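Coming up is one lone chain in structure tokens, specifically the form predicted alone.
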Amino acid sequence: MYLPDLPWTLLLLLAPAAAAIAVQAAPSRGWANGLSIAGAAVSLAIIFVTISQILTLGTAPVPSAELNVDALSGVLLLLLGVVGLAAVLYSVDYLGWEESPHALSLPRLRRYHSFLLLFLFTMFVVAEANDLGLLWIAMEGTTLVSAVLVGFYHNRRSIEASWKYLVICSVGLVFALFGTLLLYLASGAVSGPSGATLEWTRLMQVAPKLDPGLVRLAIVFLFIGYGTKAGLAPMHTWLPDAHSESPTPVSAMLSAGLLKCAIFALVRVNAITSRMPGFTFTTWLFLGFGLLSVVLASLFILVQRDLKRLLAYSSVEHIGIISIGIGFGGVLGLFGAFYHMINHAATKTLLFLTGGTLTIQAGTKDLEEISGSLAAVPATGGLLLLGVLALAGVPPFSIFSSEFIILTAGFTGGFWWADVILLFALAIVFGGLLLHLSRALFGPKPRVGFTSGFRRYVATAVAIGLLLPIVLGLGVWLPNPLSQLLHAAVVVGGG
């Protein structure tokens, strides 16, 4: 198939960004609200014209050497492309017209679908990003950016969450930097001072020359650093209370895209230690950060009470399978990585969002005073009973064919044991889940009042239709398409 040579990349960081300022000019919700759903949709649609040249052409055409955009690129963009749109719709309804029961004012929201676009914009160039330096700048710009809307409510537990979030996720990021430049020291050292770079496609080139030393020193600064951002446990701290504070498309957008992007950058090194000749140093770090995430996320889903404090740390326990998929390596490793990220996102978003319905129905996020929703409210309470089982890795939705091809990866690859932790610790999670829900979902009569919820449900329904295929399809078939982005991400992550 022919594509012109356009600059597609470089439209697709300005899509998001032009919407956002012209948002602040919007006459009326009507105007915020289609502006901001435009500048998702438009994004979303020049992010499949990209996929289709990395199919077609390896890479997609980009503007200049500070950026890259190759399948592993395409991967992450897929993702953010569907989460970010789904999370517009819906704050259509949930913040948008006056009757929603958290409206804002026109000027907030305008302000509102200002930061949500510039925080896709700042995600975009995560993924784009060819040069460590500009990935670290934009990973330091979401952060600011997030953290507006973590506080957006601006009552004292959401300014608390923003300003933890803010400064646990800042020091970490300086982390981040210390090692970015460690890595540009150990490129100098191969190439002398006038060749020492950031660029990720040259230091591909040049990885089996550095320095094991200086390089191990670099990973264990970003480790550190990202792996804060990707709520990698024990730095995972402000994870909870940023989910459970901010309005319910930004707790989406952090789980399913903010996660993913900081395990991107993480990948990216990985990619280039993986030419290292006998380097190992970065598996044992993905293993160790992953297995202490899904085992010290199990404990916590156990004792949860708050229905968004309980998804934060299954997103916990998710970032860490993903980091035990790229620790256990290979092609089945990568693969089953890759794909539990585009799995969980969808999964996650409908839960958050179908979460976020229910708490206003309920007028509360407590799980016990939601008991007996599925009879109060049966719509919401069948897509959370479908979410819930989805989020467990019950057969046949995705999560559990991402889950099943990492657990293979760790067996065919001699890691047993950490199957046996891994194992262990779903479990755990399994039987919370379905403690929670059964209380949530079959309870006794509910101590609270349910009522009707948004009065409009269409912009709802579409970003609930945008996710069910993801959760319910790719389980039992993976388009052909999506098949050649992951196995060609794999050979750029190193598989």
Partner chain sequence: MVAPGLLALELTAAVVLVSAWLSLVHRRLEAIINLYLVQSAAVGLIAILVAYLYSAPDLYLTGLLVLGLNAIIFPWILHRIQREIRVPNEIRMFVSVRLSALAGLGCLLLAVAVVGPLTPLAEIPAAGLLPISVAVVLMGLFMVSTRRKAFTQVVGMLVMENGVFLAGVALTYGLGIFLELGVAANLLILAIVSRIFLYRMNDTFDTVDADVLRSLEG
Given for the second form:
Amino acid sequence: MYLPDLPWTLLLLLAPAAAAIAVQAAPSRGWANGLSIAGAAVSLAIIFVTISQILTLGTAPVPSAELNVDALSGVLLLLLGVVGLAAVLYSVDYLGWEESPHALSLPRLRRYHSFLLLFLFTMFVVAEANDLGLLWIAMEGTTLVSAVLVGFYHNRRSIEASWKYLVICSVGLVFALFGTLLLYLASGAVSGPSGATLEWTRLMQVAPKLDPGLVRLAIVFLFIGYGTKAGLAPMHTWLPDAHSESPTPVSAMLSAGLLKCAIFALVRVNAITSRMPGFTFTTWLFLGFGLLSVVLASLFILVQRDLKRLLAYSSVEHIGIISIGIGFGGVLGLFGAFYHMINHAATKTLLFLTGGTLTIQAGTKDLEEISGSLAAVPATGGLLLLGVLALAGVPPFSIFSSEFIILTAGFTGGFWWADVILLFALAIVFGGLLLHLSRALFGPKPRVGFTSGFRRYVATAVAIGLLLPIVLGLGVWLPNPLSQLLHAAVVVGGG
Amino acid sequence: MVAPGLLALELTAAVVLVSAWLSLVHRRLEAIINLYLVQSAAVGLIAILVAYLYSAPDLYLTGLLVLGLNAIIFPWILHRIQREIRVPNEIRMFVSVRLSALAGLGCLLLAVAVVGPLTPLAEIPAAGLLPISVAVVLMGLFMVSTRRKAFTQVVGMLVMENGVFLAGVALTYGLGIFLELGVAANLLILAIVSRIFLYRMNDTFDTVDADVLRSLEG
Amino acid sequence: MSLSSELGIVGIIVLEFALVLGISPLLSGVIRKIKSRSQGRVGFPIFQSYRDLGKLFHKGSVYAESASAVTEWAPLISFGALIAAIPLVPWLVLPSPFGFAGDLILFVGLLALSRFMTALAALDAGSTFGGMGSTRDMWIGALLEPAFLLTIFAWGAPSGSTGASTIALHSISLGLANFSPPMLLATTAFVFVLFAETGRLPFDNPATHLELTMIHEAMVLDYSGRELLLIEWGKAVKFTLLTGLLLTVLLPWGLSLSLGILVLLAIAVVVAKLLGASVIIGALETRFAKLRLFRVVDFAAVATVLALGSISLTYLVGV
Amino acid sequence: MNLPPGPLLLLGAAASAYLIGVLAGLLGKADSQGTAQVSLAFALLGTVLGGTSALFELLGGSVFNWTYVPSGFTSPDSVMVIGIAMDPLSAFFVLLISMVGFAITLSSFGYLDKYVHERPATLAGFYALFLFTLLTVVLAGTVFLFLIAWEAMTIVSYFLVVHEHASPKVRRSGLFYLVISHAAGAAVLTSLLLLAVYSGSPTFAGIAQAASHLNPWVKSLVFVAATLGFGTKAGLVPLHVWLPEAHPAAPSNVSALMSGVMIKVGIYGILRVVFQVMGGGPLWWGVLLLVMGATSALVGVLNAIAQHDIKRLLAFHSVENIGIIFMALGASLIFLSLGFPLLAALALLAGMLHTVNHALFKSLLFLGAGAVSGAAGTRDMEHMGGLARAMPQTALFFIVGAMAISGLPPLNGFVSEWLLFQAFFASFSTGSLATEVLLTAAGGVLALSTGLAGYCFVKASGAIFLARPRSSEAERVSSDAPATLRSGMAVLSILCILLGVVPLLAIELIGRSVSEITNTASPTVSLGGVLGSLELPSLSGNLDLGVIALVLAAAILVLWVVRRTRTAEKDRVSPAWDCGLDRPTSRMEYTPSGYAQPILRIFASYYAPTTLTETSPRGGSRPGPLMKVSRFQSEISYPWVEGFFDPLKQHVMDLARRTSRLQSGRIHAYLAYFVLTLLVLLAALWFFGGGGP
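Could the form predicted in complex with the partner chain be given as well, to go with the form predicted alone?
So here's everything in the complex, that chain up top.
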């Protein structure tokens, strides 16, 4: 395929930023929505171009050494692009029209879209960063931008959620900064203070010679720091609050995109340490945090009544699974983890979209007060049921396949005990999800309580159409380019 | 290696440590902001000292940045917030003063225990500053997690950042001015966003006591 | 196999059917006589059973309003099952000419079929007593099933077969050694089974019509005419079958080992053995008082344990 | 691809037929009877095609294998291979599913038409999908496809169970079923994945080849996981608790399919993994299965006796029969480990034959239960009675099924139990006292459970069909079940009789997989006798039910003819005599609970019943100067749920509730978690030797 030789990676950063600025000038709701969609759609298109460059060249050309767009970035960009577009599309129906129950005034709508696009922009920077300092700055950027989005409604609960989000994640990120600094120190110890570097590509070269003691200390801080952002237990505490109180499209972006960005940062670190001979500390941290997250989340899911909090805890669980996959390591473990990132992003977005719609239609987020939605709103209910089954890891949906690969990696790597714990927790999660959702979905059609839902749903339909193929199809059919990308990412991330 | 220079460095670092420790045990908000000012100034001074001692010209700029931002702008913002939303001067905490002082000691001991055995540090002249910086980070964390007021939590976060800066300037001679500017900008935005939220919180809840934020649970 | 020998086989089989069906009422007559005598009464003539059956043959049936086709068919199947069980035991000739058809497990199965049908039919009229008798008969039968089967295992273990002919031949080959401790244990267990299955004291009193104690009689209260004939006759046949089986295993001597003239002698021996056994069983029955119903469970348990003990002993003694 | 065209083409055609049926049912109008019928018609076609294919396979003896690596999953993840394979074992189960499926589908026409009031087309669509997933499970040649099909089977059956989800009880039962099945699925996944990973092959055939080199610990882990997983699906005590909840909740044709076929897929799993792939193992495997099987047999039948709900009763009998099958499998494993392949083959044959037999009579009974509960509007046998007159054919078929499940000759249930008794009996030749006593005791358990099953089914048949109706609904039943429903039952009844009289028909088809698994010649069987007798050369045991059936039939015929001859008196009809009581009413009848009472009393230590007797003061609901109103209530305990699953659930929920307090809402607590985590990690640094002294 012929691609004009443009600085695509830079354009990718420019697209959402430019759209964010342009939205501020939008004369009407239609314009604001349209510009926002255009920004996200163009980004996705550029991401496809970038990925094709990665597949042919190994890395996409970048304008400076601070950036590095390899296959690993490609995986993250792909899922960010898809989730971003879906979230923007859903925003249009969710709060973009006056008849929507969550409608915003035009100035606030402009601001909302600006921040949404900026959020996307900061996440793109995370994906493209080579310099770990830049990575940190972008991560902190995501926190600041999204904290505003989380608190967008200005009510008591959203202020509380956004404050907790801001403080916890900022504290976490101070840790991450300190860890980054220690890594810098370690690289300086190898080649003299002047040779110290934070560029990931150069760190990878000196990795075998790094001092393990210093790196271990660095990793402790990095794990707590980025782990907070990733939602690994026990630093996940901000996550259910932020997810439940923010506008639903933002919840989707947080859950599906942001958490993956933080994990991505840890994967970069893991790539470095996996080049250090006999260094198993990272593996154990990934396994430990992962298992703790899965087990804790499974218990929380069991007693959770709020739909959006339920989905949030499920994100903790899936981040745990991804972390376990990385911990298992090897080709299978990493492949499974990256594959799972994509699958979870799509499935969770789908669930937030349908779940958000259901909460509007039912007028409450409390699952014990909803029942009979399958009979009352068959389309929403049906999609939600599908999504829940997919999320719970039922075959032949894609999440099953990635979990399957991760479990295989566990047995292959001799971590059968971890597999057993994981399976046990997954069974509890399954029970919890089905317990809550079967109450909400099944049962006779309620006499009152359901509104007809959205007046406009074209954008939502498009978003769902974007996600469904990933949720449904990716389990048994991985398109070749995607497979190549994932395998290349494994090579990059495996050190 | 200039021994007096190093001594000056370490003394200044001790000022950072002591100010952090004192802000753990002080019960008045204004004093804590002032302690933060002193601390930031010390960090800025260290940057300039390092720049001079180890001929790292970049760090002059860093030092000025720290002095300007941490020692002037942030304390000014903090004072303004305190005045505008009338944060009571009394610090409210979950642990007693005596326990806080002990905790400070614990932070220091832990930092020494953790950092002490790291071998490659022996080659770095200012290696003695790393335990101090770890201790300051830990003390900042302790402040964030034991102080009831959201306002004091912000101060705690800033103290943590100072700890990180201390290590950054003393051990690695900075991260490169480009990154430092980025980090600084981020901090500035953080301060602004925190201020917005503090105002909003005060409007909505009539207090900046973070412990009242307890409606989201389970 | 030549035509004459096939004819001979058919002849033997017909002879066996006739023998068992024919002698059964006589055996119940003998037992009744023994019991009467032991109680100091004169009692019915021993051939009275034949007259009773003949009387029933000429009577018409009275069907309950609530009854269904089960009432008509169950006695037929029940009796048919007993008939089908006859050739599984070698009565006259060893090995039994009909032995290929099955073994003693099938024998147990056919008796169970017979019981299933009578118990089902007892529910058909919807009378209170029918249900009572039915449930009692079924649970006693069910609890005795392990004892019955394990007895067969115990009997069959030395010869390695559950076929009656093989067991009997093995017994003959052992001679007096047949009366070994395992054999006696198993036989005791079987006697328990026999008493329970045929509804004798101490399990059931065939002579009573007192509803609180009866089992078998309660089931047939609503039967009359030729259905009742089949049921009463069937009861007698069942007794003959079980007694015959016991005799075959314990005292197989006297059976003909070929299809010759000796068969006639065998008939005489078999009739004598059955009559003798009936006398003994009748005498034994007078020694017992009716048990409280739920004590039967203990009996079933004891029988099962005896059979298991017999099997273990067989192993220790060596096969 | 180099495939023998015949069976595969037929299979493809069958799969297409099912899928068309699925699409028709799910995409069509949910409330349309016509759509439901179209869907069912395609499912019926699917069963015919699939069954034919399996028959070809079993008679022709060609084995085929077809694997496909899904696009994108090439190099690293070799486990993700999709493949189907048909060997004698698969073919046998395909035939079983198709044959029983055919009869049940036939009946479904009538059942859906008359007794299902909601969304029949949806039900039909899922029904077809269920059949399709069942077939996929037994045809899966690779671990990956097997797991996909296994889970799909669970989910689809869940949708079928909660079809009438307006009822909260149904929803609860369905959820209970789904969660337990999913946990079992995790165990299945563990066992298969362990096999695949440690043998390095994604296909069952490949694993089987490598299995002899596997580490014995891995093998035992696989065995335990497989027993947990497949045992749950099969309904093995104590993993059976979902079964008596889920089977009654489903529509009856689905219960028939679940009880008749789906739980057999659990047996298939054990046969595939433990027998065919791993080829048996140490002695304790067999002992474990035998003991669990014996427990299941007794627990199943004892709980069945105590039920009033006909479908719950049948569900518990499934537990019993699965127990019998597991006893056979356990005996087979014991013989294998002791080095008696011929005896192992005999026990295995008994188990597999009983699998077929149970599939036939249990689905027959469920269809009958569906017909009567549909007609009487209740599943409670206390409120039935006297249905034989309105529904004579249903009664006939049900009683045939009842006799078969009670192991009465000359029906099929007897044959498999006979084989199993012979296998137990053969323990005399193993030369090990422990084995001998164990297997003999198992024989006693089998005899007891068979006897009690007879007891239970006299009760059930009598309570449903005989005597007078005990409710106005039962009284109002005026017509027999729809013809299609009856014809399905007829097919199954005929098969029950046929496989009893001519068991060789089934044994010939099973024999190949048995001898393949145990590496011996077929353990039976020589043709002989009138219709082919069973002979066990090793034991000189023999059985020719054909002859016995002929004798029986002849005897009955003769007796019938004689009975029809004229008597002096005319037959007449009158009220039941009942010892002279005047016109007994239905309130005087023995109820099913009354019938079951003696067993409840005898086994009181197991049932641990709690009773409640109340005598209301004079002038209760029916006032009278001399009468008091008394009420008696008795409930039995159900230790498997009350003693184990309820407390387990309670503990997990308590733990979850306590854990959820961690999210207390206090930001300071959250920050304290940071401190804690940091301390733990710094301690870990010491452990890793980086930062400590």
